[in-house]
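Only one chain is shown below, in structure tokens, and it's the form predicted on its own.
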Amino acid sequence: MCGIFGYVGTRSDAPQMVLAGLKKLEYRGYDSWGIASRENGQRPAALAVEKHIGKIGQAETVLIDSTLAIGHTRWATHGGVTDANAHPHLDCEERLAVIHNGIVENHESLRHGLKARGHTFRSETDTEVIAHLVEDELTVVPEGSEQLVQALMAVFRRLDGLSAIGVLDTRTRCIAAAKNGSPLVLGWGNGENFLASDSSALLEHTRRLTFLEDGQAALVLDDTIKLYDAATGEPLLDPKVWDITWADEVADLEGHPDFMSKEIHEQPRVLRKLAEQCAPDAVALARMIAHASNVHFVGCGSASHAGKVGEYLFSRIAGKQVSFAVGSEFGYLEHFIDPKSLVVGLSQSGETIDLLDSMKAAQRRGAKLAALVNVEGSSLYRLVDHPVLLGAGPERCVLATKSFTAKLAVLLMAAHAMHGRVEHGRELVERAADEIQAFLTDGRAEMMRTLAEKIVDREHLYVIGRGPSYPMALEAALKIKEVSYMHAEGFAGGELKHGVIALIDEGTPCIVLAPNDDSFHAIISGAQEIKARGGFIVGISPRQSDVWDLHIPVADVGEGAELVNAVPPQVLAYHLARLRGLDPDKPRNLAKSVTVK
């Protein structure tokens, strides 16, 4: 979850560079942030540390010039959100600074032993035990250029749980790192090298990246990077270096007040690019699905809703049964996976731990793997047999918007490709892109602001849909609750009479997703039942109906309806957050990439 950034080189503005990297990584956690650097010219070398709680915002570091620094932006696990619990954490001698993404599950027993040996702790975190353990190991590991990384690997072997660790050493002027589960990326420069938890933070500095694998460690020096097997301590020769072609994000908001607004408006461009470039990948994915005896879509959060939509699309369009499971639950269903199975993982970051665990479990059972993923070189991208790169560009807002509709577009094209109609799938995506562009620019988006003003003080909101619109109702509700903190729930329209309708009282807002398909009359019937109980009915539909209290008209784009219907709830959620005085880019308690259990 947390963001990590480190630099070793000859530039004297390392603290400023690290802070800029943390700003790009803040979507991974924004409870607190901190930087540690080696003070230049100090004899003996000394650490300078700065920590703050809360979001980084437009902060500037007070640390003086240095050529060596690490930084961290935190999503709290152990210990409250305080300056003391912010990373980096130091050893007793203040020689070392440690940053960490993950959980040390056996930290209590390790802390007890360290205290018995005289170590003093300054925080409540599990991370601080790492600093003191490395401090102890440095007393027994022979001095030399590899002393720090050998000490870290000895400690790493004692830690339970999934972790990515970075340690700065003021004396040997280097950074050591190790990982298991949580991501770490190494960046190769010219007389300088980098460490980060996400490739997007490195692309402005270098496109030559090495993705540290589980059970590996690294020593980052200004002139080279060395890799090791953390279990044995042996060096790994010829590390794989990727030349990343993924386009770097435009850091500027381009006139938008925040990244959520910007990324909502980027969706037409993303969809047109996919329609133009992704047909070969959609065809290849369709072939894999056609040849598999059983197919499973797996995702978490918004990606899970895209996978559920895909289940309907392949049934309706391709006549192919596809099963769907939430990433955190798939492990309990894996027992029927075999070498004839295909498992398709859906993820923006490609680092979601629950999804990766599910995919690895399927791989162990011999299944073929594919993925729809937005980050080139991510763990999921590297794991699967056939990765489809979404090409949505980095998503800085925690909420998924453009990466979600990009997944829908690929699934729609792949479903049509199974019957040799990929061109028709492309046309549907292009039509949907045109309609989304129109919706965002012709005044209809302002209707969502007006609706938000009307319902902003309501406690509950419900969304209903049928067929592919059912998972879209789940997605609409997720967007609203995660950014505005309004309680919102999505339901299958046919389930109202089975208990859900008990939630409706006078004035309860209910959004109805009603595309012009075979579900229209059934969903209208459900809307009438809600209205009869006093509900306020908002229809997102190409068709008029007397049941609507407010009609949000959208074009009829046939099987591309889910692409179009994704956008009005995104805009509504955005305006609800703004009216409630909330930051739409950084909702409370959330992080973009969930890399811990």
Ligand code: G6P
The other form holds:
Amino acid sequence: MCGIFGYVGTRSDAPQMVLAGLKKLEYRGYDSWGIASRENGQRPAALAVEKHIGKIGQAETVLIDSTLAIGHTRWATHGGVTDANAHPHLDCEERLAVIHNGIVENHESLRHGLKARGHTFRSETDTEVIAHLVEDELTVVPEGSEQLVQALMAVFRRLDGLSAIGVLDTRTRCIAAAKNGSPLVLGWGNGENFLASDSSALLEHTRRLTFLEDGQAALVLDDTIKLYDAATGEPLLDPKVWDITWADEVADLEGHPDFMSKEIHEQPRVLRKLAEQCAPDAVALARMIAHASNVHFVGCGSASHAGKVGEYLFSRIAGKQVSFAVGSEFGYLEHFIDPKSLVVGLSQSGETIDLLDSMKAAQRRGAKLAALVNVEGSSLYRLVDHPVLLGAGPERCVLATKSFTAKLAVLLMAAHAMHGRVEHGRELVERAADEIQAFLTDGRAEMMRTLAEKIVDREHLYVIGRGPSYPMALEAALKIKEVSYMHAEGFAGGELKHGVIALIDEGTPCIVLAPNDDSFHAIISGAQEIKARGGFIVGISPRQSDVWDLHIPVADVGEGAELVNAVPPQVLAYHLARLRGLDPDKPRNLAKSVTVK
Ligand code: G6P
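Complement to the form predicted on its own: the form predicted in complex with this ligand:
Below: every chain and molecule of the assembly, starting with the one above.
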């Protein structure tokens, strides 16, 4: 949560560069934004600060020329969404500008002490205490090029909670950073260096990146970056520099009105690429799964639904039991993990805090770790023994679409690889990719728009499925509610009659996921029961049935059905959002990467 971008160098358009970087990171939070830069040539050095509520993506603003700037796009935790609470936050003297991602849990007592020492606060945020604490610390740390980073480390040691912090100092012309929990990436340039919350914002400037680890601090100067152990203040020599190969962001919408539409349409290409390139990784993952005495899939949000689909796929295709838990719950279930366990984390960003905590807890118990992850170099990627890169490219819409189906594709191939049939898994993914492409171009996507027009004013919508279609129903409902704000719930088809059926009345839309598998007849019975109570039945299925009030035909791609069935609800959710006048890329209250508890 919260996007961070900082620059130290010789380019005089640093504030504009920070603005452009933050626009790329807007999916991390879009309540408000702010940029602070050092006014060139001012004596004494002064800060220029611009802060606004609202989305930075729409911001047109004239910024001063400067060679040193830092900025932030906010997902509020402490303090409402106001200009004053937007970052950066300044010290009393306005020498420092602080941006922060995370939570300072002991901020109240720290604020109390600072006020008693005469500091004046301008915001309600937890972050502002950092600016004043560093200001105090600078009075005791000896002057010199490392003064700021030493002061920040002293402050960092007093903070409770998980935080990523950046501090710009107008006087020593540098940025210091420290992190625990939330991600920070350092970019190495030529006579210029960068700081960001995500590598994706840096790739247009440099591919030479250093990922700050928990408990580390950094000093970013124009000619070098220095790393430190924040606990001892000692420098860390020879920091690891990664040469990232990950595809740079295609800023262009390629004719689409928004990233959600673009990313939905990218799915056939992403799946074909996985089918072509990912078989060795799927085989290696299958081998790890086969050798483990117990296997656990963990993920959050859409990734959790992919994990749950995986539980079914491994049972049905490979005869292998895999258990599944959401990231925020795994910690309450992990007591039986031992060195023979394998824990597989699923994540687009590789930065979701609940998932990372689960993986670290499993690691402490000696388990082997693997991951399906989209972002190369992310915390999850670096943590595990075997990361499988999804290769979906940057996903800018807050909703997971292509990264979700990419995870399903890897799981499908890995499940088949358990019995030496990875080739068959590959073929299923290719067939699904062809069918998704056809669906998006042959008029069936238009049927979803017509359906959206029919149901746009309904209050509730339900989705049902059995077997692997059950987590797919959960995912379909999540897509619809997060982007259109229509209340949608997914259910296991058989559970409906145990209570949920009470919610059905005349015209209630109910989407039925009915692949041509062993669940078909039972799910049709469930649909009949809903129809008998007035429900409007939308069947996503290769098969005809009298129960359908609206049939969305999809090709029968066998065990690739989940890949295909993911897409019609994505398209429906998209049109519901559009018809309701909502921005599908940035639903209210959400952020793409959740790095706070
Ligand atoms: C947030 C996003 C979801 C995403 C979830 C997990 O809640 O809004 O779209 O599924 O985080 O993110 P991850 O990056 O771990 O897949």
